[in-house]
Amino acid sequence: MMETRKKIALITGANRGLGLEIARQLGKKGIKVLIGARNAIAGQAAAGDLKAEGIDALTVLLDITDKNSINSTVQFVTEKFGYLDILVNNAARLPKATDEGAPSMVNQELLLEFLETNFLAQVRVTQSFLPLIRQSTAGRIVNMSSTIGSVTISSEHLHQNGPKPPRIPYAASKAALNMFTVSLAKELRQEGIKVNSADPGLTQTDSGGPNAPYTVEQGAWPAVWLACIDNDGPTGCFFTHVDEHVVNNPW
């Protein structure tokens, strides 16, 4: 039996870090949050923490690189709710120092690994949940991206990413995801479903480290804002945050 209709958001990779904070902020807005996690114990612990804060949270076992896992989660959400209002594609393969290297020497296996997780899996998840999002009165899809995936920013020699060692596999995967965002937004515009990319900046997560310039609360702002925009809000755009304001990022 389906539950009484309430706005529902699914956040992939939400058992910790940025995904958990996005879930927390959405939950505080009265949205039921589905905590997508590969590890059931970690997901249940995260949902428990949110419930202790008065947030309506539920764990769903979801590995975005596993088609069977995606299908099982779609079936669960379909049977329990019959719709999905918000999808935040947050789960991703993050770069490590060992991933750095000259573009001319990029490891093709590593490149394929990043593209599989950060692009192909995101497309697969989105396509699989789209029928449920089409049942929403205000469907929203938010793809978590990065300035490293911006061709415009990466081409600026004085940009903060300029002096850093190249991370072509990660950058290419995020650039591909951005293209998916733009293309899907155009396709779904007439249906009222809004699709945008969000850049959290370098945040104080396990990946960013404790000395990163932004807190996880700040990093979650663009995604939360995009997940909750009204019918007059943007679609097919790329947003980040500056001085507590959400601003456009160049592609």
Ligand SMILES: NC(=O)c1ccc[n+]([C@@H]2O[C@H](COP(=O)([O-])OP(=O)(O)OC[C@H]3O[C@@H](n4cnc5c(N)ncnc54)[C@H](OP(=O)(O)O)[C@@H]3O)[C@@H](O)[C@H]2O)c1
The other form holds:
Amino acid sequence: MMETRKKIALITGANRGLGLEIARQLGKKGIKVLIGARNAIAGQAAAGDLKAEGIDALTVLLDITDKNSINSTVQFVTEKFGYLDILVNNAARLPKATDEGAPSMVNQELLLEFLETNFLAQVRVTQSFLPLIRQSTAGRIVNMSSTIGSVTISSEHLHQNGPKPPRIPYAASKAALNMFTVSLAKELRQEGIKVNSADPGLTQTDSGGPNAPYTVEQGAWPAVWLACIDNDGPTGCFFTHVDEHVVNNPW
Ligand SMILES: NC(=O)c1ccc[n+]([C@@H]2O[C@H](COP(=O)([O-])OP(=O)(O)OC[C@H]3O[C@@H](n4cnc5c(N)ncnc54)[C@H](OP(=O)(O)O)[C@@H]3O)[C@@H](O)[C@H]2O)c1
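Given the form predicted alone, corresponding form predicted in complex with the named molecule:
Below is the entire complex, every chain and molecule, led by the chain shown above.
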């Protein structure tokens, strides 16, 4: 039997880091949060923590690179709820200091692996959940991108003699994701489904490290804001934050 209608959000990779914090902030707004995790124990621990804070959280086993895993989660959400209001494509492969990425010498296998997880899998997850999002009255899709995926910012760094070029596998995967955001937003605009990219800024997660300038609470703001925008809100845009203000990010 279908549960009574309540706003539902699925956040991929929500067992830790920004995904968990996005789930927490959405949950505190009264939204039911589905904690996507590829490891059942880690997912249940995260959902348990949120439940202890009074949040309506449920774990869904979801490895975004595994078609069968995506299909079973779609089937589960279809049978249990029949709709999905918010999809936050947060899970990603983050670069390690040892990842070689200089464009002239880039390891092509590594490039393919990053594109596989951070682009192809995001497209596949989105396509698979779209029928459920279409059952929402206000579907929202948020793609977690990065400053490093901004061609404009990278090019400003080049001309201003700024930092060395970003590691290309991660950078290219996020730039490709941004293009998906814009293209899908255009396609879905008439249906009222809003698709945007969020840039958390360098954030204190396992990947961002303890010296990153932003806390997870701050890093989650753009994604949470975009997940909750009303029908007059933006689509096909890229947002980050300055202090607590969500602002446009250059592509
Ligand atoms: N932290 C930053 O400074 C920063 C800056 C810009 C953008 N971002 C973006 O923000 C998002 C979250 O970053 P984060 O710092 O929170 O990352 P993180 O701490 O490394 O966490 C990554 C999350 O993604 C999950 N994940 C990875 N591959 C997966 C897969 N195939 N299927 C399902 N889940 C998978 C991980 O699960 P496991 O626990 O199982 O590994 C983990 O829950 C990413 O999209 C990242 O690119 C982060």
